[in-house]
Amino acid sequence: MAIREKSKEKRNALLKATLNLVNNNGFHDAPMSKIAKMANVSPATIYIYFENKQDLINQLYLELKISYTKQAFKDYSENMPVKKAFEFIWYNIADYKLKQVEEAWFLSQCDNTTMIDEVSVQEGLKHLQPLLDLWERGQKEGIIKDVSPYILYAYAINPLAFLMNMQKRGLYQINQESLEQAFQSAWDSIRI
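How about the structure of this chain only, in the form predicted on its own?
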C-alpha cells in the first residue's frame, strides 16, 4: 500500500511541477529535466508515469479540465430555467477561476495555443456537455442566439478568462460589482 501512495505522490508532484513551469515559463521552456528537478525526482522517473512531454501536458490538461467542469456544474440542475442555469454555471466558472488561479491560467493558455493534442481537446470538450446542452435548449426555446457553441463560448466564457488574466497580472481588480457587470455582458452577448 505504501508503494502505491508513493507512486501517486510522485505523479502529482510531476503534474504540479509541470503546471508551475508552464505557467511561469511557457510550454517550450518547461523541459523534462526542469520538471523532474522541481518534482524532486530523476528525469527517468517521469517516463514511468508519462510516455513523453506531450502525454504529461495532455494528462495535466484533462485532469484540470475535469476539475474545472466539476466546479462549473456543481449543484446544477437541467430543470433550471435557461437564464438561471446559465447564470449558475457562469458564476461557478468565475468562482473556479478566482480560487484556482494557477489551474485556470494553465487552462486559459491551453485554450489559446496548440500545445494540447486534438484527441485531448475533444475529450476535454465532452466535459462541457451540460453547458452545450443548456445552450441548445436555449436555442430551441428561442432564448439564446442560434450560432455555433464555439461562438457562444467565445463571447460568454472567454471574456471571464481575460478578466481573470488581467487580475493575475495586476492590471484589473475583480469585485462583486465588476463580476455582476461581466455576467450581464456575457448574458447579453448570447441572448436573443
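What we label the rigid core is the largest C-alpha set whose atoms superpose within 1.5 Å from one form to the other. Residue numbers count along the first chain shown, from 1. Keep in mind that what you see is a predicted model, and the values were worked out from it rather than measured. First, how it differs from the form predicted in complex with a further copy of the same chain.
Once you line up the core between these two forms, the Cα of Asp55 stays within less than 2 Å of where it was. Remark: with the core as the superposition reference, the CA shift of Gly142 between these two forms reaches 2 Å or more.
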Given for the second form:
Number of protein chains: 4
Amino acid sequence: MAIREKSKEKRNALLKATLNLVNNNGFHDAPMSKIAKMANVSPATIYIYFENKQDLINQLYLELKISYTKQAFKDYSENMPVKKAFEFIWYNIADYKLKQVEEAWFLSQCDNTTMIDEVSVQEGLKHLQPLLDLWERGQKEGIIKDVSPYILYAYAINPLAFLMNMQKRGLYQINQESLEQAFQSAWDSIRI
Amino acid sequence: MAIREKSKEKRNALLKATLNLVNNNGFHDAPMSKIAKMANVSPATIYIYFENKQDLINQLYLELKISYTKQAFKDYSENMPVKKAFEFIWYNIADYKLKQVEEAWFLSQCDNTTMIDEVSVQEGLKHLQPLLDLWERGQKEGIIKDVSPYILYAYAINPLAFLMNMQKRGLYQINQESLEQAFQSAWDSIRI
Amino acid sequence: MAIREKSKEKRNALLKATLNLVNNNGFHDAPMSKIAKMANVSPATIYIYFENKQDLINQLYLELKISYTKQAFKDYSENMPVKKAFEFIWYNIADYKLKQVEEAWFLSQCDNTTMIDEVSVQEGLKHLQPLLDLWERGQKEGIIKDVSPYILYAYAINPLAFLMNMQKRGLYQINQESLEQAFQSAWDSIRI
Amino acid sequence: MAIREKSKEKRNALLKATLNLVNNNGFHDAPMSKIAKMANVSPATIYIYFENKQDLINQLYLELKISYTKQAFKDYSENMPVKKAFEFIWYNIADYKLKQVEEAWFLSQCDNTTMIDEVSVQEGLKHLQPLLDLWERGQKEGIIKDVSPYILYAYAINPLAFLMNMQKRGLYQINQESLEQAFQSAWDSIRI
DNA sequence: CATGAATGAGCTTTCATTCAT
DNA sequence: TATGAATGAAAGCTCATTCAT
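Having seen the form predicted on its own, the form predicted in complex with a further copy of the same chain:
Next comes the full complex, this chain leading.
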C-alpha cells in the first residue's frame, strides 16, 4: 500500500503561484495553464488538489485570512488593559499588512471584488472575534465609542489596507514615524 | 445633431452595461458579447466607440471618478471655515457612496485591483486636489494633524468605502445616526 | 442593414462533416475541431449554428430521419390496395437504406445508442404514421396479422437495417434477386 | 488458488462496471476512472487485467457474445426435427434478449457501432454456426427458404433485438402472447 | 498484484476582435 | 455608422495511460 501521497509541497506551490499571478495580472489573466507552469506541475495536476479554479481561489483566500488573523492575535492576552490590547493587536496587523504585502494585497482584492463566494467571506470574518470582544469590553469600560463594530473596524483597522495599497502602488512610503501617526488616528477615531 | 445624440445614447448604454456586468459578475465574467447584448448593440459597434475592452473600462473609470469628485465638491466654497468645509465635503462623499452604490462599488473594485492602468488611476486622483488644499489650510491653522494627506485620506474618507461595501453585502445597514457617528470618527481621527 | 447572413451552405457542410466523422470514427472520436476542419470553418463557427455538440448531433439526426421518411412515402398514395401499398413503401425504404448507406448507417447508430436525447427519438418516430395507418387498414381488411405495430415494424422493416449493416461491413452483398427474397420474407412475416 | 479467485472477481467487477457505464452513459461517457471507481479498484489496476480501453471493451464483447450463444444452444440437440429445433433455439434467444436486457443491449450497441474491432465482430459471429447448420438442413429438407443465411438471420432472429430495444426504451412491453406472435412471424418469414 | 498521484494531449467551449456588407 | 457572421487563440477541464512505491 506504499504509494505516492498528495504532497503538501505541490499544494503550496500551486497556492503561491496563484497568489503571484492574481496579484500581478488580475484574476482574469491568471489562467490555470500559467499557474501550473509557475508551480512546475501539469495543468491536470491542479485538479487533484482543487476541485476547480473557484475552489483554488477560495482555499487560498481562507488560508491567507486565517494566517492573517493568527498574526493579528499573536501573543495577545485578554488580560491586557483595553488600550494596550488594542495597540498590541493594531501593530500586529500593521506588521502583517506592511511586511506580507503580497498576501495582504490579495486579501484586499478579494474583499473588494466578486471573486470569492459569499460563504468563504463569511467564514473568513469569524476569526476576528477576539477583536470584537475587546471592543465590547472597551465599551463597557467607557473607553471605546458606543458604535457598531463595523464602524470601529472601518476606522481603526481598514485604513491600513488603504495605506498598504498606496505603498504597493509606489505612491507613499510608510516609516516608523508615520506608523505611529496612523495608530494615533486609529485610536482617536474609536476612543471616547 | 440627431446623430450625435443617438451616438451619445449608445455610448452611455455601453458604459452602463459594463458597470452592471462587472459589478454583478466580476471583471472576469463580463465579456464584450454580453455587454453588447445588454446595451442592445452589436459587439462590433463597441469598437466604434472604444478602442478595446481596456479602453472601455478605463473610460468608464475616469467618467465615474469625475462624477464622484464633482459630487464631492458640489456647492463647496473655499471660504468656509475648515471644520465646516470638511463636514460639508464629507457628507457630499457619503451621499455619493451610499446612494450611488453601484458607481461607488465599481470605483472601489478598480482601486483595489489590476483592472485599471496605473495612468488612469493617477489621472483620477488629481481631481481630489481641493480636499488636499483644505487639509493644508487646516494644518496651517493648527486644526488638522500635521501628517501626510495619504494618512488623512485613509482615515477621513476611505472608511466610507468599507461601510458601503458592508452595506452592499447586506451585512450592515447605515442610517442617519450611524452616519453621524461615522463622521465623528472621521473628524476625530484627523483633528488635532 | 446589409450584413453577412448565416449561410445554409456552412450549416450543411457541418452536418455532412459530422455524419462522416461519426460514421467512420464513432461519436467518441469525432471532435469538434475535426468537424470544423472538415467543413472548412473555424471551431468557433460551429457555435453560431448549433448550441453545442449534442445539439449538432440531435439536429443531424432529426434532419436525416425526416429525409428518410420523406423517401419512404415518396409518391405513395393511400388509395393503393394494401399489399401493393406495402410493397411500394417497402421498396422505397430499401432504396434509401441501400443507396444512402451513410445516412442509414448513422440513423441506425443513433437508434441503438444513448447518443440521442429521448425527446429527439420520439420526435423522429412520429413521421412513420402513414405506415401504421396502412397496417391498420390491412388488419381491418383481414390481410395483415392482428399484432402490435412494433412487431410488424420489427419484422417487416427493421431487418433491412441488419442487411444494410452487413453490406456496409462487406460481409454480404445485396442484389436484385436477394432484395426480392427479402421482400417476400417481410411480407410473409406480417400477412395472415 | 485464493489469489486466482480474487483476481477473477476483480476482472469481473471491471467488466460489469464497463457494461453498466457504457449502457447508461454511452461509450463516450464511460471513462476509465469511472469504471475503476464503480469496480472499487484503482485506475491503474485496470491495466493489469486489460491492455487498454479497447481491449477491455473487446473482451467484454466477446465474453457476452459467447454467453449469448451458449444460452442460444442450451440443451439443443441436432437430432430435433427442423421446426422444433428452430423453435427451441428461437425461444432460447428470446429468453436471453428479454431477460438479460443489459447484456443484450450492450451487444446490440456494439453491433451497430464502430466501438468494436472488425476482428472481434467476426470472431463473435462464428459461434452461431449450429444455427446456420440447422438452416442448411432445413433447406435440404425443403422446409426453409433457399436464401442467404444473412437474410434468414435478419428476419428470424434480428427482430428480437428491435423489440428488446423498444422494451428497454419503455415504448413496448412484451408478454407471453406477443412472444408467440413474434415467433409466428419469425417462422413465417423463413419457412417455405 | 495493487495503488493514488501524476501527466501530456486533447476535449468542448468562450472570448476579444475583425470582416464584409 | 452599424451590423451579425466569422475567427484564431486560448480558456477551463478531462482522459487514457504511466509512474513510483
